[in-house]
Amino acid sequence: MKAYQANILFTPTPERFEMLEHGYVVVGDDGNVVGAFASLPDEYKSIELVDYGNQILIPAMNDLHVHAPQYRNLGIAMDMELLPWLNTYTFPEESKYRDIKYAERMYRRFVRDLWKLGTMRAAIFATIHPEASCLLADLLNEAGMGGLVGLVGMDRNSPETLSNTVEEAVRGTLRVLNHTASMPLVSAIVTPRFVPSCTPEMMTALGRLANDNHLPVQSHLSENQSEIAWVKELEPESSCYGDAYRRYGMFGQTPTLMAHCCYTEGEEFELMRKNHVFAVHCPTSNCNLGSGIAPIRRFMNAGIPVALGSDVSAGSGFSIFRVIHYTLQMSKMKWVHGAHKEAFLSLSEAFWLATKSGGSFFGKVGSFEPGYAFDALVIDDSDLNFDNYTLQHRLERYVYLGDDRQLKHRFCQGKEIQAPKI
């Protein structure tokens, strides 16, 4: 058991920071938080103490949306939206991936990138690839992180460099889910590309394992209006791009991710509502390619889950942070646009959508309430912190000023965790 002490700020409520100036955090031995309090209780006061001085302790952030196998793209090929820039740029790189010296190049750089943006925890899209997409888990796993790694299954409107059969996505997905049975915080989930690369073989196949094995499921869903188009004409029978889901097993019968939701709005809105369907807010590739802004405050007001995602490389860069700097930034133009109907969001709500909403989809993750994961950050801002600054205002020009060089230390579950290696 250890008890950490510094400036502390997290998220019970969206609402509202908890902030304890110099206070503490126990942490049990199980890597889980005992308490957060503004003085040590006596029954701790002979553990072990580890003091940041004026530093600020903060959860870790966690991205529910990242293409690995992207890398590589990763600030470039920003010039088309998204089916065209799929197709230029995205599948030719995600096919070099069947070289498995190349996905560990690559796929050891986006670990390290990870862990030095101060993301502990992410839901991973990879590749076809059985091989490469163990490999991503092992590196996963090898620096303490947590994760879920999908192999994806696309099997129609896709290169033939990229195109898996329905018994190879099916078999693939296994290898992956088994090769992960013995790691505590990395395991596999249900990948769809999305739905003009599936078809409904390969649909009805990825719902059937994801139900049959209690897997949780992750895809795209109404990024682009084009893309939209697409799927009434490739689905007719569905009501909506969520339908199509929903109609496969993969719409909240299991545990669901959708990135993007840009144009979410009716049934669509109702069946996420209904089925507690996470929408995964990427703002920064929304912008990139062009795509929309996502309705996040409606979403929150209906009580849709809501969590972020940095999208790379569609996205371009991995900081959550400036996912949480992107995030304010839209709901603004989104409030601006819509006559100020619906309010913008606050500091406390897009930081608690990085911290304790996206980190309810790995378990208690998010926040330093009794119970949950101690995945923590530790943050020098002496560079950019003014006497007199409140401790909201030190984070909030984090969020807007900082970068890695502030991060001093990264925890997940309890353990600190090292730049890993390259």
Ligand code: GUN
Contents of the next structure:
Amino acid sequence: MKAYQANILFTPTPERFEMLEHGYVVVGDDGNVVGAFASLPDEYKSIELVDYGNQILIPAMNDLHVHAPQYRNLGIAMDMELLPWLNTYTFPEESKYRDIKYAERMYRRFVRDLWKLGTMRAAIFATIHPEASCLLADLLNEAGMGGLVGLVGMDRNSPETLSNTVEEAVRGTLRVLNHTASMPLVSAIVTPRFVPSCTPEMMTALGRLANDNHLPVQSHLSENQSEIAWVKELEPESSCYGDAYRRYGMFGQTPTLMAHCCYTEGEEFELMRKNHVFAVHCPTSNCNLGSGIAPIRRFMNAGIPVALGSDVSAGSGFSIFRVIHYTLQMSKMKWVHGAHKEAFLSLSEAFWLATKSGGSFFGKVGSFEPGYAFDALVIDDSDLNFDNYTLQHRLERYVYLGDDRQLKHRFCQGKEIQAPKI
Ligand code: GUN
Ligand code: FE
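Can I get the form predicted in complex with the named molecule as well, since the one above is the form predicted on its own?
Next comes the full complex, and the chain you just saw is listed first.
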């Protein structure tokens, strides 16, 4: 057992921060939080104490939607909307991951950058390539970080260099599942790229795979108007885009992440609510590709679970703090354009999305309540905190102004995580 002393903030509920100035988090040998306390209870007085002084201690970030094989395209190619962007920039880059040497060079940097920006767990799209996908799982596991790695299924409207067969997608996913069986924090996730990339045969097989093995599912939903119109043409029997996943058993039959959901309404909204499908909000990506503004307040009011995603490389960086910042700004744009009817998000709400709400996809992750994994960041904000700011304002300034330079320690499941080698 160990106790960490610092200025502690976390969000057991979205409405407000739990704040403990010079408080304590006690962590058990299993890496789970025993409790967070304003003063150290007598029973823990004899355990090892780590004193972080005036620094800030918060739960680590969770990225619920990110494309590892788009690493090289970070910060470039923002001049097109989704569909031409995929064909022109993304598919050619992902095709390169057939070469395991190239994959290793990029995936090492990918894991290092997740670490650098304070993301300890991620739901990741890999590519169609099983060897590179297993390597990505190895690198996360060696780093001590958590994640779900998705071998991507795509067998239509995709270049020959980036297509797999139904059998290859199923076998590849099972290979990642077996490969990660002994890894404590890394596992596999069923990953149909999106409806336009998957034939009904692919969807049927991946839906069966998810349901037979109780595996989670991740994909894209209602990101862009042209994409939605295309899905209508491709899947005329489906009543909405979301229904095209539901009919194949991949819309909440097992835990499901759907990235974007910019235009989700009506029946699709109801389906997400009823089936507890996560809407993964990717506001930096939605700005870069001009996709739209997702109705996050409406999702939250209806009880649809929401998480945050960087969506690298449509999103132009790994920082989930940056995604929180954009979540707040975009929610204000939504508020303005919706005649001020639905309130914009507060800092604590956006922080909760990044920590406890997103973390819930990995188990008890994203809070310092008893039983939660001790995934944590220690922030030395002394360069930003040059006057008497309140603790909440210090965190707010870090969200808006900070970067990796202030991140001093990172923990995942109770272990301090050192910089992964690139
Ligand atoms: N839809 C299908 N594939 C992708 C992708 O790689 N990125 C984004 N943003 N949307 C997608
Ligand atoms: Fe994406």
